[in-house]
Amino acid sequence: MTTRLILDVDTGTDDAVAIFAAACHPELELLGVTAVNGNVALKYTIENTLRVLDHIGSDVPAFAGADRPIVRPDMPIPRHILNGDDPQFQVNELDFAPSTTPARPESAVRFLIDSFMADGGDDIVLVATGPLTNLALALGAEPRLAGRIPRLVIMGGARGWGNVTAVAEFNFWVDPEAAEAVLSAGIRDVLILPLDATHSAQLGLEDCDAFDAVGTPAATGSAALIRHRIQHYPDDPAAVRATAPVHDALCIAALVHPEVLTEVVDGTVHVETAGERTLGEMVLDTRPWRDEPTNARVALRADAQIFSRFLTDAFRS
């Protein structure tokens, strides 16, 4: 069976092989791509996604959404500050070709409420890998939007670790009260795809070489993007050397291979809005004892060998 999805992104490196991905794979239809300010600003998220989109020859639409958290004017360190020391980790503009197809003139939001608010809706799923600022105003423009949403995908946090903070994930600390809205909202399927599961299927240069040989461009492309990451990892403590981590397109694979996904724990799961130094960490509570109900499924570990098959099953379509 066809799993049809949307995809709601802040087009970076990984965000873009998890496009390809989603775009390629028989399995898999992809309706939509939403772009939200993140990786970068929103002028590039949304340039890149149609960059990426154009690379492949894809005419899956792609929507502009919110160029700023739902609460603060910016993100809590700005990003000249953040990615001072490494400018080239997420450059602005991807190197594709700059794009021809114009994005779509409904906002992000409005295509995700009507897209699940629709007759027939009750079947997609939404998978987000970055900030959740779009989701969360659209479910504060439609309070019914969270009971269409028949399944979430997220890619955000960690437990008890970060990559941006001693203890903050990006996308969760970009948006914080974005994430903590969404999560209780009330989506009857969550699954969260945090650092931990990311970075325990991490892909090297033997995969990327795998993929230059299938050859289409979908997959060259990838495997320079993935490259580029490789570059810009060697100092990351968690990182295996001459790998690194494709957080977004993990969840992609998760719609097809779920046994990708080797540990996955039932929880309830906040985010940190307010603390001086959590801010925008994931707070999982497994004890049995706990007064609130279960809300996420969260992925602890996952499979890199499957991951990697996946993309190339993917690729070569």
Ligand code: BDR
Second form
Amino acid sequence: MTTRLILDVDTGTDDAVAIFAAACHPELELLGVTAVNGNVALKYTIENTLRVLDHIGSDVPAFAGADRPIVRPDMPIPRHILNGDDPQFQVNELDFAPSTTPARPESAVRFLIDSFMADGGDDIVLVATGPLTNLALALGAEPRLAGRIPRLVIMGGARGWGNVTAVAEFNFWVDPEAAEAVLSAGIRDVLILPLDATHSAQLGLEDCDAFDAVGTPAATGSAALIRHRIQHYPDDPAAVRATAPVHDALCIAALVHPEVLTEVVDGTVHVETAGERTLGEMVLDTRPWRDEPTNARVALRADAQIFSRFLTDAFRS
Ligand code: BDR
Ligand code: CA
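Hand over the structure of the form predicted in complex with this ligand; the form predicted on its own is what we had up.
Everything in the complex follows now, all chains and molecules, and the chain you saw is the first one.
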């Protein structure tokens, strides 16, 4: 059975691998890609998205969305300060040929609303791998939208340590108000893949070699992106080999192989929007006696071998 999906991205090296996998896997039908401000500014996330689609000759439409968080003027701290340590980790433009296909003229928010509100639109899975600004704006503009989205898969948050602050993961931190609005919207099936899951299923150089051996543009393109991630990923003293998380692509693997997520808990999830030191923190409440209803399933561990095999299968197609 084919799963129809829309991807909301801030492309980004790991978003790019997610797009390749979603566009190529035979059990997935990618209907559109919406881009948002995040890893890099919107003009680059949309251009990178188009480059990735062009690289594999895909005619999947791409739409530009929000160029800043819904409340904050830029991000909680300016982008150039955030990326000061290693400006090469997130390059503005991915190393693929400049796009030749333009973005569609409609906004990402319009596309999201129209897709889910259309007849038959309520079987589309939405996978969000960037800050949740586009979706928060769409939910605000169309109150019926939350009830039309059957399943939402989000890369965001951290139960353990964060990757921007001690407790905050990047996607939730960039637009915490949007993340909180999305999680409070009443979407019925929400699956969150925080850093705990993505860090437990890192890919290594041997995975890149395996993708290169597949030889398709998606495979070799992903191998190059993941090697770049490995090269620039901060050293983990506990690591026994050179690896890096490929966060966003794990969301795509979970659509086809739910068993890639080896530990998943039900909980009530909020995102901190006011904390002086905790802005953007994912607050996951799993207390059995909590008085708020469960609003998400949260993956805490994943299997790197299943993930890598999934990508190989996707890239072969
Ligand atoms: C998330 O932040 C972005 O930098 C990545 O693309 C991923 O979606 C990881 O924290
Ligand atoms: Ca991303």
